[in-house]
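Just the one chain here, the form predicted on its own, laid out as structure tokens.
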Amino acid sequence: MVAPQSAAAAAKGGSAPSPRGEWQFLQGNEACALAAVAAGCRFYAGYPISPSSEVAEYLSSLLPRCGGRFIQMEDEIAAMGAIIGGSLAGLKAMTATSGPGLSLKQENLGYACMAEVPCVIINVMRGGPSTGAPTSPAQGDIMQARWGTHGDHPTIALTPGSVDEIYRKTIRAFNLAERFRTPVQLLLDEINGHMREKVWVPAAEDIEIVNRTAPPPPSPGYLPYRLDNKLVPQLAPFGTGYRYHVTGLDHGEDGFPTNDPKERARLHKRLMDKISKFEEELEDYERVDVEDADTLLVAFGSTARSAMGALRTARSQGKRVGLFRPITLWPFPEKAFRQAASRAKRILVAEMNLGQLILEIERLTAPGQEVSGVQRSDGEPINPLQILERL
């Protein structure tokens, strides 16, 4: 592992020597909190829930030191509402939770999608459904991250695999939220949220920060959802001289509810287009030894580390095995996956659930390709031996 040259490289996963910055030995949740502050987060609202509570604990100390605000809300519903309000007031805002807490956030998360409010939601996944296994790892929230709130809505979800990557992808989550004016989810799990690893923390001047586009000066004609040939409208912070309406209802450019079918259709199409038309910019993935692979492993998050161990052993035994690891989980990097899988006869999907990502992989595979899974939901991680046995 080497030091990132800049946060632009860091956010995309590249690394190069740099004289600035420092190595730190961090827990995953701690790295997430530090990166949030580095990305410009100045408001956090949340409610304690294992295994994400350390994110809140660290931020309760970090934010007051840099002029930010931390508040513990009465529940997860209120926490999601609070960060929407904080963001509309002009602050980069974040919350962190796990399984049942994310379920409670869904209505307000849908509101943020419709009202186009940038914010970041950290989900340190644990077993479920319901209370499930509060202190054990799982990866069962990935379809909830895509389809948890009702209706058609834009979705961006990232899945880092290491503590170093948690730091970099937290920064990227904020940049994407601001760039596309939308909620962004960062999916950790109990393993990488609680493990400790060496992390390169770049100097502040090396971190590329994206801020929301400033609107024109306040005027009687200001329209909060005017496009001006852009898919992402400009957002004016509350309390800065602008007067406008925000609603979860279908709305026109003025922000007020509308029943005009054409305006409603135009709104919903734009909400989807502002993500789908930039999928190449959003895609983030890792491919290992896919060029000659007749068997392709697919895994994400901490499970991908076990898959990498299995790959190395299989390669030492002369087996042609490759790995595709999605880092941007939604929108799924379809083109990159198809390229990685183009020569594979067999695809093996490893995930800590009873079969969620495998459904997406089955949709994307070519006729004749065999798809199977290594699945586990007993609160224990998938280990390399389990994957090797299936290989």
Contents of the next structure:
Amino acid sequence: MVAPQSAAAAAKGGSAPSPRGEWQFLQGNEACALAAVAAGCRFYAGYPISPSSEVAEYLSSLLPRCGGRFIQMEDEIAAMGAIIGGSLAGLKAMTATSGPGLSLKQENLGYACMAEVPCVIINVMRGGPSTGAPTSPAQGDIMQARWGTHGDHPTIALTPGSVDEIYRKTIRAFNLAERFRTPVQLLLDEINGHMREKVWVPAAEDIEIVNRTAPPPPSPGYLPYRLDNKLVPQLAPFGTGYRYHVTGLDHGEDGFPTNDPKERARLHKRLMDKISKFEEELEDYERVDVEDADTLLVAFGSTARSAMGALRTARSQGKRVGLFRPITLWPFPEKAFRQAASRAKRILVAEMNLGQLILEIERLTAPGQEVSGVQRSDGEPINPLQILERL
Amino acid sequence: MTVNATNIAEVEMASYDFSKYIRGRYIPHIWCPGCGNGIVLKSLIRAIASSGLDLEKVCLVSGIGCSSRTTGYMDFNTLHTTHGRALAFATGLKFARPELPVLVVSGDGDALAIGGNHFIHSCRRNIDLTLVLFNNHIYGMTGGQFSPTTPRKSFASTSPFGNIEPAFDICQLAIGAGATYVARGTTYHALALDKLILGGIHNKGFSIIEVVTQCPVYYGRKNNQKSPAAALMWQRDHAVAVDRFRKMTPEEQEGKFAIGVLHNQPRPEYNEEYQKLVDRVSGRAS
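Can you give me the structure for the form predicted together with the partner chain, which would complement the form predicted on its own we have just seen?
Every component of the complex follows; first up is the chain already shown.
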């Protein structure tokens, strides 16, 4: 078997194109579940919600057979709490949900940011607000992913486009969560979550796996949140001889609540710095035909596929159109976007919502560049023609 | 002091060395003078100490509120979570590593209002957790608002004209939802409480120990318990040992409450059931 190409994208995906493996025909949510297990996930807690439920269904079958733990909790909030507990016990942990569920999880998501507990949250996006359109596609949760929980907090969110990419980015989501000790959100949508495509499933030995770093041996002076130049603390799994304290309150390096303004400021700054200082490591994107583009399309997830179709047709008509597709959505790959947009006079942002990513793009464009959007929130996908007529 | 049959418990308590279980550097605690939480904390320590559990493995999980600050003061693996969610976090911890003993401390508002769903489902699931529920009949930390266990007609900062809501009977709720060990104690009967908690630790399944405790500042002050001692006397005068309580007529039971082990009926524990499932399916292709 020959590995799939787009080598640059694969390299960014955390795992190099593997020489060994096999093609499989998988549904997006199924690929996500399989990749989670391949990444070392051994703990799932969730609550049924469309259109993400297949992730739970597949894992309920996979995990008990590979030494993992699967539990269906009483609600979304409990599921988020349980994966934090499971992760503190030392297991790689995840949950899957959709917009309404993510709304409910926000407080505990913030707890995981604050207490620095690695975990992965799959959000198969559907229409909103409220119950919205449970089985229709949307991309309306991207600002919720960024800012949903209260207070300043770091966010890592990835948005794969194809089913093959869902497989690779699910693995990357776990690697980043463990590397940075923070929740990582993987934003799918109803289209790529439910679509079936061929997926290159690498042999296990060819998958790059990142595990959380082990703490120093137990000692009376153990500081779970010690500030060092790596900025990522080394929390020990519970019950392994450290006996420390974890709280969502502002805390010092010893993990205990503090009212000292200096300690508080230091904590908040480190939480932000541990992501913002590593944006290059996190950045992940695809650029197509941007070198001579005077019109730049920006799209992510399944909408980027329509944008690709529009681009090809436009190019065949001699129009100089390029595409910038963020794969790491948060932190937004600013530098790469600015380079891609450097020659563009027009920037067209296509997204299945009424204008969310466009705000970020407007922030990053130079004076004189015209920014407009192709937007849709009627439960139907943005099709290539809809984009093409604007090119 | 001469030790005799009547004061032996007192002497034992006075000489008990709590320092091994307490994070001394975080004392003094934040609780108000006269609060019952310290009594529960010490009882919890004596129960854990006498349980034979490996102290390195003991996990203590709490939510938000006065009672939930207990975790910070106790020298175990401690997890202070979000409001109402202690049981959800604890379920994850216990399910990930069933060999760890996991105890949960929570309050009446935390466990029964905002966390009510996790409470009933933990009982139903019968996962091996021991919940010590501090019932002071009020939201203390936020300034004395009425809770799901505030008695009718009681005064609270959000019931200035008397509470019109009926209260939960925590133990009946737990029994109805499927908990396998249900007990009630008070801070007045502190040494009896040790045994109730110990019974919960030994029960393989979901255990709940309701502890009727005093909040002199926000509950007692407004409800005819003018001092911490008066609140303890109220407990003494209204708590009845469960065996005796069951022999009383409904008229005699009026206004009183039973203490002791109210329910102890083992049934399959969640982690054991999960292990059976694993044994059944491991090695299967699909």
